[in-house]
Structure formats: structure tokens, C-alpha cells
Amino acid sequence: MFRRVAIIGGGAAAATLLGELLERRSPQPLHLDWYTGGGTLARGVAYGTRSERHLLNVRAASMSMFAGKPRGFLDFVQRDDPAIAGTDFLPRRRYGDYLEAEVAHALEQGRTHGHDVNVIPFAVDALVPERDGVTVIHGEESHQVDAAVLALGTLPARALSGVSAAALASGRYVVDPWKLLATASMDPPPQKVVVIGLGLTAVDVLLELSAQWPQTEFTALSRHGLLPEAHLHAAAAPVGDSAELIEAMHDAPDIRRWLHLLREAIAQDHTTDWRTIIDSLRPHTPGLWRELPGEQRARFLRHARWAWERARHRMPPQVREMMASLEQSGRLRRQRGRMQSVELVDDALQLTLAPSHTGQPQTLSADLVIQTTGLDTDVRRTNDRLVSQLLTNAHILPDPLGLGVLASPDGHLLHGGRLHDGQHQDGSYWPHLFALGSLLRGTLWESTAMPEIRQQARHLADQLLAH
């Protein structure tokens, strides 16, 4: 077993593996040190909103922290509302409290099992691997660890290219949405906001603004100009385990064949809600994804990850309500288009957007824009200061479509080796060094929600404690 473990980061991932080691009874003691890097513990950017407004969008009976714990959010809430029900889409920040507990209760009980914690508010400035172990340094202070764990959850957000230096230094084009909900402190208020991305981000952003700025007008612009789909109001358990679907696919590893077989049975089975038959892909979709040849990954991102996305990650229908009833009211319109460039003309900043098929361009005047793209996983591109350390010494190697780094899908970070058809060929990692979470993405597709993650925290918990 690995005694002495680093986990870096200081989100819900982080977290939720912190909680699987200190909850066993393992051989020996075990030696943590926790890098949250500041802020919150536990709750992260996914979690730290306050707003009543911003919901979570998978019902509260599947978001427990433990995967041996299936009831665990439910009966958290329930202790101070036994109305809640185990099908209501509830606050995040009621998810951020209930975390915040779990992180407390596992700490009391590592210190009862004998466990040494150190939780550090700072960011690890840099790692080195090596074939029996991790050194860890933070300032001028470094650390030998027997293994480490990188649950870095998002990367620091970057403006898209065409933003120029001067709509950046205005300060009318903001990077980081979530800094600005927290304060929303613009005196007077903007009469013209346009928010870039249309997924569960944006929707956050524009409930949120919306409310509080009651006089504002919001252009939301995507390259389709749809909102993400919503929940039924009621749970719907699927009527089968779409085995013969799954089966197909793995038959058939290719894109355009996928959508073929995902379109007919949706078509057939007229007593099942096409979300059902999505739903049921969810647990096998990692394996579908590892079988996917890097070019036809590479289409799927091109072509299909819109659609994907909008049917995979919906609102809840409150949320959907909301959003008809903004439209409704004029103050939303929705915009095809995709951003080309983003100037400061005077004291307003005005985006081109890319010809469409008409060839006309296009142009936006906004008092603010904001980017509203969601996770950002291309650790090739990212000024986050531990991953371009590591990208740099080549101890990690990216992912060539900008899903994070090359893993193995147990978590050990892949190096050096060769790459061909964009799959690792020599299988060539760090038997101390591991990943959880949004940075496994290229590796198992779905790996950024609760669900998975709780999977992969039990699962790496495993490994760090076998004998």
C-alpha cells in the first residue's frame, strides 16, 4: 500500500477520495497531505455558488459523495426537510454544504482510525516523479510522497482567440463568469450583455444576471443557437438495458454508424422517452469510448459533441421554465453564430462573428460579453502552473484533442512513448502518479460528473491501499 498520498486539488473529486481512504480501516496508518490550494474546501468552482437559482441537474438521489453510500445527499437534506424528495433537482449549494460535512465527518474519523492529515491552503508549484515515489514542492518546501493524485477539477479559464488585448484590459470581456456572479457589482448595471455558449454555464449565468439585473437585454450566441434539453418531470426508469444497442456499437466503433443505431432505436421503441435510451448508454459509455479510433473520436468532437452534449447534460424543467419564460419576455434571444473577433470600439465592445452561408458578416455591440463556455480540458493551452510544469518535463503527456492527459484507465499518468492513430502504444506509466476526474476525460469520456467520479475515487482508493 502507498502510506504516505498527496491529493492535489480542492473540489468535490478531491474530496470524495479523501473520504474513501479516511472511511477504510486499512493495515497501517496512512499519511495525507491535502493541497486545496485556498478557498472552500471541497466545494470548488462546481459547488461554491450561493444563488438559490443555480440547480443541480441530476436528481438528488444520485448524487451521493460515496459510492457505497447510494442515500448519502438524500439523507443529508432529509435530516432538515423530510419533504425532499429523492427525485427533486436541488440547490447546489446545498450539494457544496452536504460535501463540506462529509470532508469534516472524514476527517474526524481518519483522527479516530489513527490517520495523520494535513490539509495545506496552498497550490503545488511542482512535482517529480520517479519510479519509487513523488516529490511535491510548494514555495521552497518539498515533499517525498509515495504516491500522488492530481483532482484539479477545471482548468483556469482563457479567453478564445479573437479577443483582443484591449476588450480584455476593459474589463468588459469577462474570462471567468463565476467571479462575476459572485459579486455582480456593476454600478450602473449593463443594458446590453452578450454571453458566449449556450450550455448549462450560460443558463446559470443568465438566470442568475437576469434576476439581478431587471433592465438588462442578453443575446446568447453558439454555433447553434439551442439550449441545452431538459429533465421530465418525472423520473423514468429505462425498460431495458439497451444491451443489444450497446452491443452493435461495440460491433461497429464509428461515428456516423453510432448515430445511425442510436436514431433507430429511439424511432422504434415508442414507449420509451429517448432520454431513457441516452441514460442507459451512460455506464458503458467509457468502454465505447476507448474502442473509438482516434480519428473517429476526432469526428465526433467536430460534429457531434453539440448534440451530445445538449441531450447528455440537461436542465431540470424548472430551470427550462425559467429560461421560455426569459425569452418570452424579450430580454433573451438566441444567436447562431460563431465568434470571430472580439474589439473595444469606444466604450462598447463589438464582436464579428464568422460569415455564414449567406457570406454577409455579422457584427454584436455589447456593454459586456462573457464567456460562457464551460470546462476547459486542454491542458496543451493552459496557464495552470503545476500541469504546465509537468507538460513541460514531460512527466504527463496531453491528449492530441485537448481532453486532458493520456491515462490509463485506472488513473496512472501516462509519459514519454509513442503515439500513433492518437492511442498510447507503449503503455509506458508512472506506477506513482494518478489522475481523477475532468482530466481522465480523454480517456473515459465520462468523467466529470458525481456519478463517475464516486466510481473512480472507490476504485483508486483500491489501489493506493492494496497490499
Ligand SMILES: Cc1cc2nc3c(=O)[nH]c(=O)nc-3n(C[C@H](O)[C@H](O)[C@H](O)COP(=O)(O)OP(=O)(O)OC[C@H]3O[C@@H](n4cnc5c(N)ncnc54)[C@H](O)[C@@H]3O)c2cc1C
Second form
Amino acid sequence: MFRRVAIIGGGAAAATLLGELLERRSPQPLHLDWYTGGGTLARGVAYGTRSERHLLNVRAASMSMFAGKPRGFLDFVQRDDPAIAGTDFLPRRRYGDYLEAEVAHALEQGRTHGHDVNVIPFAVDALVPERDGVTVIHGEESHQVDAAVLALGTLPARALSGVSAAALASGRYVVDPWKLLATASMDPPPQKVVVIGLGLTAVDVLLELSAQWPQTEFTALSRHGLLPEAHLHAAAAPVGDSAELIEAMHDAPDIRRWLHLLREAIAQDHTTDWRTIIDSLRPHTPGLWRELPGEQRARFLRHARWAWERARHRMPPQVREMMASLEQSGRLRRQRGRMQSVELVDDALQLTLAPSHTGQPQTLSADLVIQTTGLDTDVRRTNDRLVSQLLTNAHILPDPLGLGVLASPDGHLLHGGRLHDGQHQDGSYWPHLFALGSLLRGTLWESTAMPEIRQQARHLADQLLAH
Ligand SMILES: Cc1cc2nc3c(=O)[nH]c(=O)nc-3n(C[C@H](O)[C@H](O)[C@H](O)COP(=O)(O)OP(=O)(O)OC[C@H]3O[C@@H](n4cnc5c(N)ncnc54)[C@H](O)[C@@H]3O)c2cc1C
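Could you give the coordinates for the form predicted in complex with this ligand, as opposed to the form predicted on its own above?
Below is the entire complex, every chain and molecule, led by the chain shown above.
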């Protein structure tokens, strides 16, 4: 087994791996260095929100941190309120409480099992993988470990291209909506706000700010102008195993064919809700994605991603109702279009949209523009210090479609060249450098939510201890 392991990242993925490792009685005690990056422990962006309007988009019964304890989250919340049902969509803040409680429990259990955990509230600046271990560097300090795991979550938000330097400098263009929501103080509140993007992040932003700024009018801009689909109030009856559909998809790894098969399966099954059929693909998605050739993946990203994300990442029904009443009140307008540029004009921002099929240029004016374009996994374009250092030294390789890094399905990272001690090992998997969560999107596609992360964490803990 790897005796000394660095876990890098302070979010739910890192916390889950920590919990998996500490609850086990390994043959020898473990030494874990947990570099948390300095933010709120375990909650990360997703569960750091304090707003009761921000709900989980997964039902309570499916949100356990641990693959081996499927009722974990439900048991936690029912201790305070036995009336909560497994089908409920609960506030994400409550999930953050659960993560914190589980981390405290894991640390306690680790002590009982003789493990040693060093919680280091700093970001790692660099990693140097060598033959027998990895050197972890933060600030002036460096530490040697046997293995390291990257659980970095979402990359820092970047401004979209087309946003002028003056617009950025004005403070009226918000690149990171979560920072704005954490403070949300603008005095006086803006009159007109444009939100770029219409996924679940946009929904969170619109619900929160429309409540805090009751006089403000919002325009939400996206290529298709559509909100995410919504979950049903009650969980739909489970479908069979969709075995026929999945087999047919395996037989023809072609995105157009897959969409055809999926539409056909939905149209032919009159007893099952379409959501259930989409969800039944979830455990099979990594296997299917692996079989999809590169050009087909690119085609999916170009043409079908938006529709897939909209159907797959759904809002809870009560959130859909709140969004509908915001629209009915006239305070929210949805706009189809693609942002081409954002300029500062006088004291406001002017958005120019790409010409529509009628060739008419369109502009929007706003006091505040908020970018809510979702999860960024393109390591080639990030200014994240650690990721840049790893890429520059070819210690990791970028996914060619901007979906994280190249890795094996079980999380071993691929490197592109020389080892630090001069040996050449082109395109090999590191034996002791792993990733967990969003960085594995290019390998698994489904790799950002807790149901997938907890499986990855469990499997990774097995690997680290079995090595
Ligand atoms: C708004 C939102 C809502 C979501 N809702 C759900 C939901 O309802 N259900 C669900 O299953 N999933 C949901 N998700 C998906 C969510 O991404 C995962 O559930 C989970 O939070 C991912 O955790 P993570 O640890 O991978 O990433 P993060 O929570 O992003 O954590 C990454 C951590 O790594 C730290 N870090 C980064 N770089 C370094 C470094 N160099 N050194 C040390 N630390 C570093 C960061 O500071 C951060 O603490 C949601 C995501 C978002 C953004």
C-alpha cells in the first residue's frame, strides 16, 4: 500500500476519499496530507451556499457520500426531521452540514485506527512526480509522499472571449457568480442585469438575486434560450435495465445513431417517463463514452451537448415553479442568442449578439452582466497555478476536447514524457498520481456529481491501499 498520500483539494470529492481511507483498518497506519486550498472545508462551491433557495438537484436518497452507506445523507437529515423523504430535494446548505459532520467523524475514526492526518489549509503550487514518489510543494515548503490525488473540482472561472478589458475593469462584468452571491451587495442594486448562460448555475443566480433585488429586471441569454428540464415531483417508477437500448448503443458508437436510438426508446415506451430512460443510461455512460471515437465526441459536444445537459441536469420541481413565476411576473426574460462582445459604454455594459439568421445585429444594455456558463474543465486555458505547472512539465496531458486531463478509467494520470530523474517514458500512466472528479470528464463523461464521485473515491481508496 501507499503509506503516505497527499490529497489535494478541499471539496466534497477530497472529503469522500478521506472518509473512505480513514474508515478502513489498513495493515499499516496511513499518513495523509490533506491540502484543502484554504476555503471552507468540504463544502466547495456547490455546498458552500447559505441560501435556502439553492437546492440539491439530486434526491436526498441518492446523495450519500459513501458508496457503502447508501442511506448516509438521508439518515443524517432524518435524525432532525423524520418527515423528510428520500425523494425530497433538500437545500445544498444542509448537504454541506452533512459533509462537515462526516469529515469530523472520519478524522475521529482515523485516529482510532492509528492513521495520521495532517490538514494543511493551503493550495499546492507544484507537484514533482519521481520514480518512487511525488514531491508536493506549497509556498516555501516541500514534502515527499508515496502518492498524490488531484481532487481540484471546478477550475477558476475565466471571462468569455469578447469581453473587453474595460468591461472587466469596470466591475460590472462578473466572471465568478459564486463570489457575487457570497456578498451580493450592490448599493443601489442594478436596474438591468443580463445573465449569460441558462443552466443550473444561472437558475441559482436568478432565484437568489431576484429575491435580493426586488426591483431589478433580468435577461437570461443562451444559444437556445431554454431552461433546464425539471424533475417530476414524485420519483418515476424505475425502468427495466434498458439492456436492449444499451446493447444497441454499444453496437454502433455514433452520436447520431445514439440519439436516434434514445428517441426511439422514449417514443416506444408509453409507460415510462423519458427522464427515467435518460437516467437508466447513467451507470453505463463511462463505458459508452470510452467507445465513442474522438470525432464523434467532438460532434456530440458541438451539436448535442446542450440538449443532453438540459435533460440530464434537471431542476427540482419547486425550482421550476419559482422560475415560472419569475417569468410570469415579467421580471425575467429569456433571450436566444450568442454573445459576441461586451463593451463598456458610458457607465453601462453593451452586449452585442452574433447576427441571427435574419442577419440583424442585436444589442442589449445592462448595469451588470453575470457569466454563468458552468463548469470549466479546459486545463489548456486555465491560469490555475498547479494545473499550469503540471501541464508545462508534461506531468499531465490535456484532454483534446477540453474535458480535463488524460487518465485511465480508474484515475491514473497519463504523462507525456521524461521523468524527473531523466528517464523517458512516453505516454505512460503514473503509478502514483491520480485524479478524482471533474478532471476525469474526458475519460468518463459522467464525473462531476456525488453519485459518480463516491464510486470513484471508493475504488481509488481500494487501489491506494492495495498497491
Ligand atoms: C452550483 C453547483 C451545484 C451542484 N449541485 C449538485 C447536486 O445537487 N448534486 C450533486 O451530486 N452534485 C452537484 N454538483 C456537482 C459538484 O461539483 C459535486 O457534487 C462536488 O461538489 C464536487 O466536489 P469537488 O471536490 O470535486 O469539487 P469542488 O467542490 O470544486 O472542490 C475543489 C476544492 O479543491 C480546492 N483546490 C483547488 N486547487 C487546489 C490546490 N492547488 N491545492 C489545494 N486545494 C485546491 C478548492 O479550493 C476546492 O476546495 C453541483 C455543482 C455546482 C457547482
